[in-house]
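Only one chain comes next, encoded as structure tokens, the form predicted alone.
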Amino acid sequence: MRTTRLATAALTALALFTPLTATADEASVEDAGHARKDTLRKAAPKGFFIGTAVAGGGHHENMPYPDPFTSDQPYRAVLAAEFNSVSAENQMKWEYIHPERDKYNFGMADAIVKFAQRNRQVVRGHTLLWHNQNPAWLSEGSFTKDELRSILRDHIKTVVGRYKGKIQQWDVANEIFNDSGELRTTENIWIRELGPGIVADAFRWAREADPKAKLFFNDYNVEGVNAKSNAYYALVKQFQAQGVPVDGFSAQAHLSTRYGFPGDLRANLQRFADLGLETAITELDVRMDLPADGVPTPAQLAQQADYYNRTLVACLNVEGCDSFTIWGFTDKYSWVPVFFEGEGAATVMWDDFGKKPAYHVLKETLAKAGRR
């Protein structure tokens, strides 16, 4: 914990393991990259932790290149050396990390892990009960509510045990509101088939799983004050006056310079820490509209990185906002271009790993917390 602050189912032994392991030439080339002195880690307060998504799994796999993380060193190389906290983009999603229902695979959440481990990097799980990216046998599967029960139950303590002691971090529960507020019943197969109280339990059976992992609720636009924000604040304190065991709250921060930045975010971060929880901005990226040509101006770039800066100002100056994670660090293997036609250069980098202004604002941000 810093001081001070800026002012302003299956049994594992079914598992599919394709263990992936970094040659010597390789660790080496990460190692060195972890020594360097001028990055964003380097930066950090003491006890911050800075963190990216690693890229692999989802759209990636439409793309015409090979899974980023396993091939691309030189991408390997920053990432071991710009940032202390990691999280899988999706290698730890249901329908990559429990494709069949009584067979996990884990190759590449253990080689994360593992990077993580030889980097000195801690690790964000992410995620254990959404209504997003569940493989076909579940989604399309015809269960009995107990079989159902059984085959979440039997996930969580998997997945979660099999990381004891190595995730620093779990969001539990991803997205389970709409924008209204209300509870996604009809996405959500847990929800649907099982009840709103089975997401209680999924903090519960994590908890059992891994006792000092912290147990996270993990959304998109609940950056301010808003009907989904409030839905989380309430079922927090519901949650609390239970006993049931969350220990955060997270945004997931996905802006764009179409709309205006949060401007209340700090406070809306502050009240669930006033509650007692763990605050983090877990998916950080900030698209805007790209002109003919695919470049950013100046001024799109000076604003990017003015929205990338007050999101992290407002994490430093909530106590217990200790963990701020980027989605991705280069355009090389951003989500947006895919997912929002018309937008980009959502990250701090550039394709080739040369730094926007974003990252440069981050780093001076985050040396000027560590010297106060």
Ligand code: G3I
Contents of the next structure:
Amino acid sequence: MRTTRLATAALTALALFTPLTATADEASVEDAGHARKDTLRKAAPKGFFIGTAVAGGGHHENMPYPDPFTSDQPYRAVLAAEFNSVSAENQMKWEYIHPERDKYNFGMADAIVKFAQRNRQVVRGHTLLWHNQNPAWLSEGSFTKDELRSILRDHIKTVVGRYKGKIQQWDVANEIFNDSGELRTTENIWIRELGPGIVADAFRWAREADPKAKLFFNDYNVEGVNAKSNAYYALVKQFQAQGVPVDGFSAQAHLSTRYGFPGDLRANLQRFADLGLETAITELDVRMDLPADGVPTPAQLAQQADYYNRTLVACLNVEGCDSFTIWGFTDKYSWVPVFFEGEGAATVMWDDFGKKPAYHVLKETLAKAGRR
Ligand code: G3I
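Can you switch from the form predicted alone and show the form predicted together with the ligand instead?
Zooming out: every chain and molecule, the one shown earlier first.
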């Protein structure tokens, strides 16, 4: 455990107790959390960011509830009180922020960034180059290679440039390899039409647009040492040799109790750290096969808590792994049941924001990290 985290825990408590500026209509709701003694963000060591995805867009649009982030005040209060980092679950993806070729829609992303600033949270930008959630005008359009290249460059410069200085880490390239470690040259429009070199260009353009943002690769099923994470390891070394600005590698960590825990997670993160990279956990959730009554057993909740905790301990023990994000904090809004029939209960809180064993074990581990 890094000593730097030991020496400044008191500063953390002081900083987080400092009264925050907030609009009058939200002071009673969102700042109340900061007065509480026991939250994940207060337990975290200074300089360690405990984050969550901000629910909205995507699967939420097909559900019988209004947009969570803008409509659910209790949700917003927990979001402000418990986390010092936020990620746009869908709101910064192409299909939301760039719905038409000549039209950007920054409303939701702006609201998330404003909320974060008001609540002293950093922001993870998600995502710039991906094979999924691209708007129809792009995925179904007909463009020359030069046009397509200009579209990507202009998107990155416009979006990254708009939030210059306000985004701590960008998922520049998301899920570019398949599980065999091969580039997604079919599904990914950018790589298919412009070749593998476009990935380096995306990093270069992002750096130009915001020199302070840390630029990451992000993917799932890369928690352990395997063909996929090996492909990223090789690409990072290639980028470094070519002077391409890459700062970080992150594992999404969408885990399931159906499978074993990736015991080599720490070693895997460490090898990227040994290259000089930051690392991060960006989308942790731990799904489980739900019993017939839909209620997880105590044994299931204990195994889930163990997976959450082991993921956090791995990150805390790797120099430069200072960002740990869960993909939503309440089962009420989790993407998991939508995608994985029969599985669910993947987050650290129940629908009513009641805390599960996983929440408590994360807080205890964070608090110990701060004190040691
Ligand atoms: O766009 C279609 C629409 O045409 C169709 O009518 C509708 C019918 O259900 O589905 C729409 O697609 C939705 C999609 O988001 C695009 O908005 C899917 O239903 C919806 O399930 C999907 O959910 C999002 C998912 O990414 C898309 O892959 C989730 O909200 C979001 O949590 C999830 O997040 C991703 C990260 O960005 C990257 N890592 C994996 C993670 C989980 O998939």
